[in-house]
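Shown next as structure tokens: one chain only, the form predicted alone.
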Amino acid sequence: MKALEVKDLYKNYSRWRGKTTKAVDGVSFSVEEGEIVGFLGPNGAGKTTTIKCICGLIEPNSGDINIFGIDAVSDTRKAVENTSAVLEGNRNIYWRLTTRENLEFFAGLHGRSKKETKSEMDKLLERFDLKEKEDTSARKLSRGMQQKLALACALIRGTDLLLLDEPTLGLDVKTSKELRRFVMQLAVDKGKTILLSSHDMNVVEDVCERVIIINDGKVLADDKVRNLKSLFDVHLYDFILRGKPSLDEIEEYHEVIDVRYENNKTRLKVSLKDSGSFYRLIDHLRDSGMELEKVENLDTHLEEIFMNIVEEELGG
């Protein structure tokens, strides 16, 4: 059974004197049971108002979203109690509340008594370094300190279904790999299905299987991510040269990306078509008296792919 799936969804905000604004344009797509999918896109592009929409906060204006079977749209109270939600921002939490009242609360709107889940909040709290802030007001911690409440918050309830909007923005970069791991977990060990948005591409490089990249409201891109590396792979390669290499020369046969001189030496970075070019550049560089001090093979990352597709998106 599909965890997830969202058909032809639309939502429009109403504007002055009777403008609309296109927020979601047709988005459909879908997630399995035990999976973890990366939502991307730039700013105002719908991830949010998508994420909103699944978890019933806002009503689309058309459109269908099922949640393990459920239909979101006309059931939404009974399809949501499967789902939870870390919504960017600090809108996850109540403020007056303490940590642990805080857990206890959320725990308790699915159901969940504080005797059946007492073990599970101490780990929680102990997992995200909150043992001590325990009896602290929410509205007192750091911003850090929220928005790892917020993610205990979203887990304590139990769910298959967790929707995490930015979930590491706040989070310092210790916190933010340990989020990785345990985010890899609770789909492995748990079975838990995760729909993960953020700009932080390593956060969604390093987790997500799958990515769909959407702009303007409408999904761009829909695929494994080892799949867009491959259609995306440009083969960029950093060189450091002691030197300084006529580039007028290397230009005529090779994309130069960037160059740069310092402490007579040159850091060349160039995209390369395939092998003969690499090896055609080696015996030119050293034709030209040119020594090769270290040469690097440049991954194609995330970040590059997400570009590529909005970028390309725009100009066509």
Ligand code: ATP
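Definition used throughout: the rigid core is the maximal C-alpha set that superposes within 1.5 Å between two forms. Small disclaimer: the values here were computed from a predicted structure and weren't measured. Residue numbers count along the first chain shown, from 1. First, how it differs from the form predicted together with ligand ATP.
Glu252 is among the residues whose C-alpha shifts by 2 Å or more between these two forms once the rigid core is aligned. Residue displacement note: Gly69 has its CA displaced by under 2 Å between these two forms (rigid core superposed). Asn43 shows a C-alpha shift below 2 Å between these two forms [criterion: core-superposed Cα displacement of 2 Å].
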Contents of the next structure:
Amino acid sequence: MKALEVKDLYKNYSRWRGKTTKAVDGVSFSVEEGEIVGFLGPNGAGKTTTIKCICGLIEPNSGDINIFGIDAVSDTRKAVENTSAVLEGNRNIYWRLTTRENLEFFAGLHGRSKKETKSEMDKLLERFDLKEKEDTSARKLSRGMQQKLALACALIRGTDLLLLDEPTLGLDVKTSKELRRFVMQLAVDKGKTILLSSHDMNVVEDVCERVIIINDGKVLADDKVRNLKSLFDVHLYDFILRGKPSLDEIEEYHEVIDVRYENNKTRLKVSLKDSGSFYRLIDHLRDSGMELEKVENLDTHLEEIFMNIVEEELGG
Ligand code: ATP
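Return the form predicted together with ligand ATP of this protein as a structure block, the form predicted alone having already been given.
After this comes the whole thing, all chains and molecules, with the earlier chain placed first.
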């Protein structure tokens, strides 16, 4: 079943002198139940605006949004009963309430009693290292703690769809890693559906199987990370050779990205088209008497793919 369907979504913002910003310019995508999908894009691409339209915080100019089959544009209230969002800047917690009171408040909003959610709250407080701060008012928490509390408040509502806008922003490396594991568990163990935006490619690469890349309010790519990787896989290899090879012949057949000589060794980074080129290069090195010390296949990272897609769009 589709947890979320967004179709032909448009949202304009009015600017000074009657000009408009097309923040979301015909965005369509869907997310299956239990999927974790990364939502990527440069600053101002339209991610937050899309997420705000989905959780009913702003009204789109046009387009359809369906959450578990419920029309979220005409029946926002009902649709968002099944949706929790953590927006940038910890906006969804109450600064005057304590950590625990915030959790109780958000559970209550969803019709869940203190008694019913007590053990769940304790687990979340433990999980996010907030137990010691349960009686501290939210405004006195560190930025990272506020971010964790915002996420805990979204989770205590127990909804099936989670919209996480930059959930690891402001978190230290350890907490960010814990949170990634936790997000994955939510999908795998509890079947939650998650749409996650982040500028941190490591987060997206770790957690998401599929990514949607947007720029200027338009979807540029929507595919499994695995497929995007094979599409953009440029077969980068790092060779460490003893001595100094003649580059002329190598450059004739292969794209040399970088060469460094150090301590009588050569580090050669090349981009090969296919495995045939790999063996041709090895043969060539052997025939010219070069001794190969090490060769390493450099994985294509999501960051390079993202840059490729966004720059291609800007260039074209
Ligand atoms: P970032 O990664 O920087 O958070 P984003 O992808 O979330 O960016 P949005 O915040 O959705 O992008 O912004 C999309 C565009 O809409 C930008 O050009 C932004 O300046 C504009 N915009 C966003 N909110 C408003 C608003 N309330 N009023 C006017 N323009 C807005």
